[in-house]
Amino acid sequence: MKVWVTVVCFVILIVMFTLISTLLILGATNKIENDLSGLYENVVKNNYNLARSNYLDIVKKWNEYKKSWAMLIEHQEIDKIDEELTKIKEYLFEQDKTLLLSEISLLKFYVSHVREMILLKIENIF
């Protein structure tokens, strides 16, 4: 009986700890998502210095998000990203607005990526 209350309690805390973690991720990415809107907008704008405001903001919780992310998911996912707020933050500096909205794409599609793989689905699971 005591080994069938063990594996219960195990089981509950997996759970707990996978939708714990799965409810962090999606608010994190939610946020990210958001800021880099702001940012592509103030980019097409041409309003660099609110753009540059955006970007400090976004690296800012990145950098909080980071360590917590590291748990839970593959480390090449967060060097993609730290890869393109680096080019980002040079293009910024450039006001090179081609490069600079699609570097800003591409960040939107590995922050949705992280998304999409901390989901509970059939193809995240084989």
Given for the second form:
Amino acid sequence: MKVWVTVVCFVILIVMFTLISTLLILGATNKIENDLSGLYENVVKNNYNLARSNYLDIVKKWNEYKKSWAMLIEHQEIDKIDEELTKIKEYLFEQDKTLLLSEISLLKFYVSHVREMILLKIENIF
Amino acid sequence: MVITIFIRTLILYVLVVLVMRLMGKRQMGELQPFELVITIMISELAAVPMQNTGVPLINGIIPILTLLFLQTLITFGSLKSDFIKRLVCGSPTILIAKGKILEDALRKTQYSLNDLMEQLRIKGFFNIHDIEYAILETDGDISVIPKSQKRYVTPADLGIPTKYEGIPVSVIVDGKVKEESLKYVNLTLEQVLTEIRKRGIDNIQDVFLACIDPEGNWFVQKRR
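Alt. form predicted together with its partner chain, vs. the form predicted alone above:
Below: every chain and molecule of the assembly, starting with the one above.
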């Protein structure tokens, strides 16, 4: 009886933890990716004022998300995103379109990579 | 950074001690193959997030708890089913039967003759002539059954009647009364006090060790 209680409790714990962490990261990555798409479009249109506003929104959201992400994913991934955000800030200030677009795409890739890593997939298991 | 590693180490240490306790006393003694694997893996899993602050603590905690879960399942399974027990623990192998070394069994278990002789010597048997059976147990230990003429003489062999022997019970340890032990030997605190006063000690706090054997003999030592 005691063994079965342990088994059931452990399975419930794992399922709950998986659901909470997956939902948390999926929600956050979707929001950041949408905001990054907006930022990308504004840079393409040379609308740097709106792009700056997009950037500040992303940083504000990111600062909230990264506290919970630190408990769930490797801190190296968070550092990469922080690094990219710093680069984007500088290129936005310099209005360097080519570099900005490449860094935004790279940041999008990093964010989507986090999402891919958290999902239950065969390639993630092996 | 240093304090982070310090706190992580504390958390993981408490977790590993807790997990080892939950795995039961068997985990501390002779290990079965699956228990050895789990113990090695737990130590490795705890060490990585302990020193690398870039790895979330949960990456260490979840695998450790998963191993505890697996160990509980396997132990339960091997208690309930002989098949599972054989599958995870293997079965004992007879290396010497009726005084003869079984070469096939040695080959199968990859046990050399030197290893066998060494283990027999450790067990106190220096002459292979004296051994009737030697069994390699699933935890790697060897059980030896000597020939009847070579085994130790027991009171039963000599026909000597023996009386019941229990175990001595410690009633006071390092100045503290063990309530459970008092209940076990059916003694009251007053009776214990009377005994220690007989030996010139007035306070329980002054007693280093007081124990009583099944025949009612007391051993009392005063604390310095």
